[in-house]
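The data below hold one chain only, encoded as structure tokens and taken in the form predicted alone.
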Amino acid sequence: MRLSGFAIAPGQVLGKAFVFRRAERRVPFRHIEKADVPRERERLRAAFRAAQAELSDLTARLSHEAGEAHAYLFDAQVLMLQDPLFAGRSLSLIDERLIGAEWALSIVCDELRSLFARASAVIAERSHDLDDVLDRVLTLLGGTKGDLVLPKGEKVVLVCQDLKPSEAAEIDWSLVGALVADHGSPTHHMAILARSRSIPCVLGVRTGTAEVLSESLVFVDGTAGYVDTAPSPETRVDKITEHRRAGLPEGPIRTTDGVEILLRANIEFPSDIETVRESGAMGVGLFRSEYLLSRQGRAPSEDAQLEIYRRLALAVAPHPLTVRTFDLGPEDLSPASPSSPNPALGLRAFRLLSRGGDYFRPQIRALLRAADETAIRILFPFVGGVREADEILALVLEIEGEVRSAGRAFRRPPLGAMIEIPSAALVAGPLGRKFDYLCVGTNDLIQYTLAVDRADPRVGHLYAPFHPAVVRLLGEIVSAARDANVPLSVCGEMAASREGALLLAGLGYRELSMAPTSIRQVRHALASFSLAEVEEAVAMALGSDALSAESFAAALRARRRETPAPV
């Protein structure tokens, strides 16, 4: 049986599973006398400080096991520990309901879970954080801790539900060959933590524990995203990819037939520069840099964004540097406050621009001034169409005027518009003729066309990159970039497939960024097909109201057949 997912990390691993699933969490419920409330409240506070001291002692071996960049993810925990509102309603409660501190507890969280559903699917995630805490200080409290423990040995295929973030960062992950997860998604935690070490994962299988018996042997492929139960013979060991390749050629990709292509990296934190050398990537299409946001919940200065834009600009020299400006919204700068019922159609990225100044004008002073050294592209998400452009635009000369103004040396850097929004896109040609080049955000793209909130595992299996709705509205924006003669480059994860990569290619899309760890398998599949070949399988899929990933690719391999063998 197949089980599809989110394809995470690429690579091919066959091993035996080990299934994890985790006990059900049982709350203590007790009444007590007035007069041990004051005794009840300071177990409480004991809890939350010895809490706190756990989480430190974590970040530090997270930051020195998988590096600096990565140990931000216990940051949401700390932060709610800390939170006066989350602790102070924890300890009324004690005091008005004369209940102890786990039922207590267990109360807020249930109330703050249920505001985290109703916000955004990044903010809904935080709720694994909410779950950890949760578990955390009621093992302090008393309670028994369910460790996970891996076998020995030979490297396993984890198969779990999820992992809280405590678990991610104690297990030993030597012991894990590839990751396969009920939920989660390409923002979720373990996403994060298996590309940073290079494990194969597939996440959102929605059944795999209850699919996958342990010690069975299993097949998982992070490049395609999906898991076989029952791999058959002709599945071998020498087929499975390795995960860190080093020393690929630099250069764009051509196709048999001559056409350039040109491959850029994905990177979403500085420490991963390095990948992005190794893969041979022609630079950095798409730094996404609200993660520099997240180790204070605050930015770092103009001066210290500068000195990291210049580092890794000319760590990738002499290809560019893509710089997205800080994607997010209120919830992100205060999560226990979320914006609206719905923040991802809400304020975000510049609709933020009132109320979030302090995040965007140093950070694009500093853009202006690392760019007067090095070749840096700046690239503003979210744009909705021309009159946002404009806006856009103006705030970009006033800053320009300031910078002059402080005697700043600086430089205006190639300025572009990521078109990840259905209205963006019908726009596409107007918005060409604002900005020096366009970026086509897939991830965000597809689920606001197709109506899916790719996270949630509901409904996350309609989540269809090959709809051919969203295929023939990626070919209408290159024929708009066309017209406006504007560069064009894809940024989201349709281009870090197979199918994809060479779908976009037959569409017209001639510059594909991707995670550095696609990149060897891109190359690979567009160096085997000839332009021609590959537009003739697009004609032909799009012909079809069904279109898929299979169904492309059994045009692909149809054209194939087709195509005389050279005399």
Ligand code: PEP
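As the structure is a computational prediction, the values presented were derived from the model and not from experiment. Take the two forms, superpose them, and find the largest set of C-alpha atoms that agree within 1.5 Å; that set is the rigid core. Residue numbers count along the first chain shown, from 1. Compared with the form predicted in complex with phosphoenolpyruvate:
Comparing the forms between these two forms on their rigid core, the Cα displacement of R43 reaches 2 Å or more. Here R136 counts as shifted, since its C-alpha moves by at least 2 Å between these two forms after the core is aligned. In the core-superposed comparison between these two forms, G88 has its Cα shifted by at least 2 Å.
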Second form
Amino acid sequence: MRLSGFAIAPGQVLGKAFVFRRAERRVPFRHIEKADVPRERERLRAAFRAAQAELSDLTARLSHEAGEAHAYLFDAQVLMLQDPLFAGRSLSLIDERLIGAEWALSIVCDELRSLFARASAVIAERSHDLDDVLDRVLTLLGGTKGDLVLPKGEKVVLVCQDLKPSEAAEIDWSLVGALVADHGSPTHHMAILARSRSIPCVLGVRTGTAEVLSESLVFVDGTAGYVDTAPSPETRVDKITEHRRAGLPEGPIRTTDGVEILLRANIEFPSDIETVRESGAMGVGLFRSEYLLSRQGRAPSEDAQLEIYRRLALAVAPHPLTVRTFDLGPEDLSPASPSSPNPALGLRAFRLLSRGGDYFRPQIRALLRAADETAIRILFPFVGGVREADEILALVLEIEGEVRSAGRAFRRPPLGAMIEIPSAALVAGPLGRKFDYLCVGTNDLIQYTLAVDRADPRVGHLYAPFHPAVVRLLGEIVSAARDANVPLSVCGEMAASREGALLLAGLGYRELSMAPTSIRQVRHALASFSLAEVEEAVAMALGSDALSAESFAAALRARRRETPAPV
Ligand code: PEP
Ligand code: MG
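Having displayed the form predicted alone, please output the structure of the form predicted in complex with phosphoenolpyruvate.
All chains and molecules follow, beginning with the one already shown.
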């Protein structure tokens, strides 16, 4: 059986399932005497204090292991514990109704849960935090702890309904080969943690814990977003052979008719660089630098950033390191206070220039200085058109002047624009004449073209990379870039799937950047076809109004004339 869900973190894993079903929460009900009220209230206060202390330990551990950017995971819970209404209402219920602390607290949580349920999807996700706080405080009040204990030994595919933030932060991730959950979406804390640890992950499969048997062999495809509960014999052989192979050879991949396609890696954390080297990627096509920001939205100093960029660039030398400048507003790092009602369309990335360039200056200064001795490339996200392009280039020119007057060595590295807003796609030609290269961000391009929020699970089925409108737009970008004679690449998730990479190659893209864990499968897919075969399938795709990944895959199979080349 195949269970579909959100493709959260790429990679494919064949492994034994460990199904985690949380025991039902038991909240003890007790009537108390009036005389016991002060003691009961103190019990609850002490449990709140202890819970806060535990959360600050967890936060410290998390920022050490997964990076400062993830340390906000427990902010909402700490705020709940500190909220006078939350604690105050629980304490006064003890008084008013003469009930034990556990019961009083669970009444307040029920009230809040029903409030959250009526709010937006983002707020509704906060009810996980509420449950997590409740369980923590109940445990501290003397309840039993329903720990998630993973078997030691071979890594497992963890299948669960969901993981509470504290479970996700406390488990030993070195024992997890892949994560599958019934609930969750791309913005869920499970998604953030799985991506930060490069663990293939599929969320929102709905019936995983019901369908998958513990100890059974399952196949998880975190790139395509599905789980096979009974993998076919071919998949088993394929995966087992793959596991035996060590690192991949470096260099561009060739289609069977000898056309070279360059594969680079997308990274989110400096620690991902090891995986990049093992993947055989020709450098980094996208470093999402916002992960350097602290949860207060503060960037490291110019010199600290210089060190980080220099170190990463040297680690992938002689290939380039493409650093994307900060792609969000400082407020967006705190989920409690997004910068605009709809952050995807709001004041983000270079739109913040309207509030002064201070946010970007140290970053650009550090990049210009790092480029003096390394193969750095700068990539600007969220460019909407020529006017923004001019603003960005003027800022770079101004900052070059500052660096020169400060007597620092620097070099202007290749400057690129991301094509991820439909307006930019439609003026890719003029943008290509201003920048040194263009890089298509299919994740956003798809969401803005189709008006489908990539983070909203309720419209996930409408997020269609193979929508004919998207494919035509992608084709037009290629023609525009050719006319402008500017190098072009893709760094969205579309490049990480077999069919996506083949479609892009057939449309004319010769440089693809993806999560390092996807490189193996993309190499294999590209090396299995001739470009002529792929182009024929793409021609068919462009003529079809009902195009899908499946129909494209079928067209490719029909055109395959050669046996697969070795990877
Ligand atoms: C994209 O939009 O395709 C992209 C690569 O950037 P991000 O996923 O970080 O928005
Ligand atoms: Mg983007």
